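Below, in structure tokens: the form predicted on its own, a single chain.
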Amino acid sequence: MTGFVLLPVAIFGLISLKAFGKIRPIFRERGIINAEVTGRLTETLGGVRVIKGFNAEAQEIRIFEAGVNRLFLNVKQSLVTTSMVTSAATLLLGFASAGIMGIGGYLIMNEELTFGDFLAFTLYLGFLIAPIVQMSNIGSQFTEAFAGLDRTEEILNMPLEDEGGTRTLKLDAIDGHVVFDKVSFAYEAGKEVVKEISFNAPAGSVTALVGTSGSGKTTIAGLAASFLNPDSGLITVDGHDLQTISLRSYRSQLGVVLQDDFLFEGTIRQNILFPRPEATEEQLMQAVQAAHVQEFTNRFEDGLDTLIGERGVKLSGGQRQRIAIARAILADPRILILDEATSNLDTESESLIQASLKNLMQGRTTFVIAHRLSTIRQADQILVIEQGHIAEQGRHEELLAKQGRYYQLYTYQARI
């Protein structure tokens, strides 16, 4: 009778291994679908004004419905497979019970087994079967958990930026002398965005990058900020290869103001204090005044403690950018990167911010990306970037005198 019981249990074990092996990829896919659906939903809620402005509600509903339907089909597939395992367990154990009753009854009738022994065996059989049935019920939960662990393991196994043992040099302080030596970079193999760029940015100088959209200006700034690593060539900071410098020590002396700078949900004060939470109230107010943030916070009931909502949704574009500039001023960096830092400001605000930025850039190595050429007249050098190359290089007056590409861009904007 024991042998008869072990046979269906072994068959059930094989079925379970096959079934749970099939379910695991389904659960792994569910995590991916969940991420896509919730990510799209978050984007939709964040861009609800754009959706309403273009009357695209129906389109977004269709996209969301398609994602939810994929999720439903995935859940349905996993439930069907799990149900099959549970049904198989019940069926096989039912066969085992029926067989035991038949064999036990036959032995009792032949007086080879007493009724008490049969009752005891049946009781022991119940103790054996109960955990097996429970295993079939919780097996899917274990499989889902392991699929989640697979996704977590993928993230944990991603290499860190500092990993590899190459970025070991720690700099307590830097002067900010940056040199690009035949630097090339491509986002996709064979399609170089930056092509053997070479230039020298002395400590405390201002280097302006101008050119048409897509020419590679932001990529050069990203390379200088170590957000990207060059495919070939060398970038040095104070004579040290940037790829050997610890990112923590380098970025602690780096400040960035982007065109669409990111603000965190919270108060204006918290966003400005982000790079230096330990800064004093006096240092905070100096940054606020330098960026002319107080001009609009004074109108708010809570002042600097005003909540700005997710990504600063309660503020105008110019107000958000002034907070970003104040944040960079408070960081007191040695290397400063300004990517269209005044693009969202009106003429009056821009003139105020330009004065603040002029003070901020003093003594700091600064890279300025600007489409408004009037904002970079005082730069120590201007690099005109065209299709990943430096087409022209020099000061404002020198480039105008050449009457080349910079002259064309400048005169075209002057006519506008």
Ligand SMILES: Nc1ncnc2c1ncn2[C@@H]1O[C@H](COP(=O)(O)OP(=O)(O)O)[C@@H](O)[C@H]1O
Second form
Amino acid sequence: MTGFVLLPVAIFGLISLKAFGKIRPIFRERGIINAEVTGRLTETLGGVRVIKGFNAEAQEIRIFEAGVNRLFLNVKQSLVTTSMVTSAATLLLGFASAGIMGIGGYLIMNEELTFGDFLAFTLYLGFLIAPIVQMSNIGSQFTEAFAGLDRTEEILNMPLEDEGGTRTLKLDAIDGHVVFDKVSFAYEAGKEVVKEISFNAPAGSVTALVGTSGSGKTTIAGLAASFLNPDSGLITVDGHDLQTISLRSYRSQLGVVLQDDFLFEGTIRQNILFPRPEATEEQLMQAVQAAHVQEFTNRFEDGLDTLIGERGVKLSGGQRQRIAIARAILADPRILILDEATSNLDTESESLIQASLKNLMQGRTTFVIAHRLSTIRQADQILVIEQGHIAEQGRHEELLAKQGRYYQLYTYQARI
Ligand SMILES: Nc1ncnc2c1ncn2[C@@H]1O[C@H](COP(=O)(O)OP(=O)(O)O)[C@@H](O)[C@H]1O
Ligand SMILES: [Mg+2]
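Now show me the form predicted in complex with the named molecule, since the one above was the form predicted on its own.
The complete assembly is shown below, putting the previous chain first.
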């Protein structure tokens, strides 16, 4: 009788081993599909105005439906497999019970087995079989957990930004003397976006980058911020190769204000304080005043404690930018990058902010990218970037007198 039971149990063991091996990749894929579908949904909701504006609801619904359908098929597949394991367990258990009853009944009729022995045997068998049946349930949970573990391992194994062991140099304080020496960079092999650029930005100076869009200005700023590493050439900060300086110590001296500046959900105060949460109220108020944030927060009932984002007020592009500038003023960096930081400002707030930007740039090595040439007229040097090259270099008056590329850009803008 024991032999008769062991056979179905062995078959069941084989089936579940095979089945769980099959569903593990399915569970793993589910994590990926889930991330894709919810990621797209979040973007869709964030860009709902663009979708409405282009009457693209139907198309977005189709994309979402396709994603949800993939998810459904994945769940269906894993459910089918786990159900097969459970039904196989039930079926084999039925076979085993029927067989034991047949053999046991036959033996009892032949008086080779007492009724008591038979009962005892089935009781012990129950104790043995119950955990095996349970294992099929636990097994699918285990498989799901292992698939999750696989994904976690994949993510943990991704290389860290600071890795390589070469970024060991820790700088306590820097002057901010930045030098580019024949720096080249390509996002895709063979397509150089920055080509052998060399320039010198002394500590405390203002370098303006101008040029048509797509010429490589943001890429140069990204190289200076160590968001990107040059493919060839050398960037030095105070004479040290930027690629040897620990990112943490370099970025603690760095401030960035970008065109579409990122604000968190939360209050205006939290958004300004985030690079320096320990700042005093006085330091905060100084930054707020210098960036002319109060001009609009005074109109809000809660002032600086007004919630922004999804659960609070919506701010205009210019207002967001002034908050970002206040944040940079509070952070008090040695090196400052302003990438089209004034492009969202209307003429009125621009004149308000021109002065505060000047305060912000005072004594810091600044890289400023601007469409408005009025922002860069006072720069110590202007680099005119064209297709990744420096086409012209000099101060405003020099470049105007040259009547070259800068002159063209400037007079073109003055006309509009
Ligand atoms: N992440 C990226 N991957 C691939 N190409 C990029 C990426 N970012 C920018 N580029 C390309 O590099 C060139 C320069 O871009 P960018 O530095 O942003 O120009 P700018 O700021 O002067 O408008 C463009 O041709 C752009 O298409
Ligand atoms: Mg750009």
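As the structure is a computational prediction, the values presented were derived from the model and not from experiment. Numbering follows the first chain given and starts at 1. What we label the rigid core is the largest C-alpha set whose atoms superpose within 1.5 Å from one form to the other.
When the larger part is held fixed by C-alpha superposition, the smaller rigid part is turned by 7 degrees between these two forms. In the core-superposed comparison between these two forms, the CA atom of residue 8 travels 3.9 Å.
CA movement of residue 103 between these two forms equals 5.0 Å, with the two forms superposed on the rigid core.
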